[in-house]
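Just the one chain here, laid out as structure tokens, in the form predicted alone.
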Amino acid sequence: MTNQLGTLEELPKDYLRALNDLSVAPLWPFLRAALPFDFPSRATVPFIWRYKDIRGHLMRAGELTPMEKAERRVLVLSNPGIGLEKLMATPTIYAGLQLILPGETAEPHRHTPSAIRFVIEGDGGFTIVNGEKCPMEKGDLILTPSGTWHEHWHAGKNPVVWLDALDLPVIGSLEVSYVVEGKRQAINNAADRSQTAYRRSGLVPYASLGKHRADYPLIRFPWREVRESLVSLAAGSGPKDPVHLAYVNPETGGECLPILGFSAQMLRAGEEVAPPRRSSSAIMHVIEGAGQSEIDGKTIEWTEGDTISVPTYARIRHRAASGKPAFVFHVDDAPLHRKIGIYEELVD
């Protein structure tokens, strides 16, 4: 293999015109861009979207654009390295901040991309997923897998804001992204399954034994229970052991969704962690606390509500501020990497 490949300029113009007329292109002038040596080409850059800076603009969007003209009122977190018009936080992750105001309803629809909601602030909001009513409290994770009907309501008094994350860039690149509008769903009267059937890890409904496992048995993961689990794990771990939990399908132990993976991490007060370099890209959302991250040599100071993009194969070091722990939520594309056999972890 060589870096001294032929260029377009070396080819006769009549030859290139003839190829263009046939919708054919020579590979060798573009080969290193598609297959660079030793390390991938990356457009994604480490970047922070500061909640305190964006929130005011999100609230103004509520004044400027009524829900019936927005369908979903969202400010998209677009990575400047990829391009703002691409609507991507990373090459596989779409992320945005969505606002719903008291008394509003985001009408029901379903779509081919899978999505999650991670609640940032407010109370009185709820999402209905295939008839299951899921309360939206700060830090809750709510899944809306591909093809599931979902709608959002607000029965409280203050604005509700959540972080959306979708595999839209992947589904869009496959040219299979679309949405279908629907009718309002009938809500079953039972509490969501996080409060009934799946209250504790290691316990599943007996009737599910020996049967085909449900793809998405648990739609809502309450933050109060995840936080308690992280604190308990920290208490039972060594001072250098990472406090990091994955959200999984409670019946299979596998990842919640096919393309995107989710996890929550506690950084003890003053703690510094340096995870291995991973092939997967990610976004990191700060639930509580403050600290800083060094990502590919760029130092980023973060606090509650902020969201940070992490490129593939990034060198990372996180540090919580002294005084109290920090809690962060991660979204990555590791499930997709594992399925197609490209997932890597590298230790320098």
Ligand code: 1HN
Second form
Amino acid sequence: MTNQLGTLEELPKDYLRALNDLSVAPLWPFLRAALPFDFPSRATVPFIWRYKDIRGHLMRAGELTPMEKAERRVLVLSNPGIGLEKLMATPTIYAGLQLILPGETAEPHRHTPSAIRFVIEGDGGFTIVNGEKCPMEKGDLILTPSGTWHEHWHAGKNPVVWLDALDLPVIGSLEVSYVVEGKRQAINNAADRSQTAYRRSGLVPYASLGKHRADYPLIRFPWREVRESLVSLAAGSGPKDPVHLAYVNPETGGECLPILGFSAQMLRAGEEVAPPRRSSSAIMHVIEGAGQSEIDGKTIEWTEGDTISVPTYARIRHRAASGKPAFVFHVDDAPLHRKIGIYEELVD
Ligand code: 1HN
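Okay, that's the form predicted alone, but what's the structure of the form predicted together with the ligand?
Below, the chain from earlier opens the complete complex, with every other chain and molecule after it.
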């Protein structure tokens, strides 16, 4: 084990030039940066994007840039430690706030990155995913897995805003990110299938038994039901038990998308929780309530609508304000970490 690796400066200029001409690089000057001892180096910083600061600028984008010129009208939550133009909230998570105004549509397309929408405000928006019409109510989670057609509509009266999260940094780094445009979809359900075929956990359509399991059977997870489930779970558990539910594929019980994972957590009024340090990076979005988090020594006060980045292996403590519970939505890259065998949790 050594920190005394040779540097570029130690090498003769003509040698470096000869290597350079051949597009060859010596490993040793760069090895420690690529493979540090004991703990990874991280560009991602803990950061909060406050909804109250950004909302006005998003509305202004609605005046400045028509849909035809935007394709998707989004302000991207770019981690300042990584660089704003990289469009990354964390090493694996793209996140943005998308605005759609009454009467507007975001045209159909499908792409290799998988996406989710998490609704922040407004009524009357809907997303059609492979023909399934999904209403968008505050707090609803809607999946648009890799390759699924999707388009957004707005039949309501007020602006609709949602949080987009995509695995774009991963798909981009694999050099396989692309989009295909398509025709408007015929709607093939009256009520959305997510609310009929998979109405309740523990019950799946009989015909699905013994068959190849659907990759993405459930597309919309209504917040009303997730919230009720969290409140019931809190009532049925001890005062210190975590109240944290993962969104899963109802046919497999596994994570609903291959790279990013989604969960919702209730923090009881005044409660403080200290999860283990996880290898996964994450964003945390405040659905309801207020509180503060300490992330790698940085104290962040949050309230409804805010979104926070959490670096890999971060030391975290969350505290809900007293008076009422807080509800938060998490996006993390733990599904990818588990698949490639790098997921770990450390307890100090
Ligand atoms: C996308 O397709 C949407 O469909 C939103 O609403 C944000 C960011 C990058 C790439 C594709 C959407 C996106 C996106």
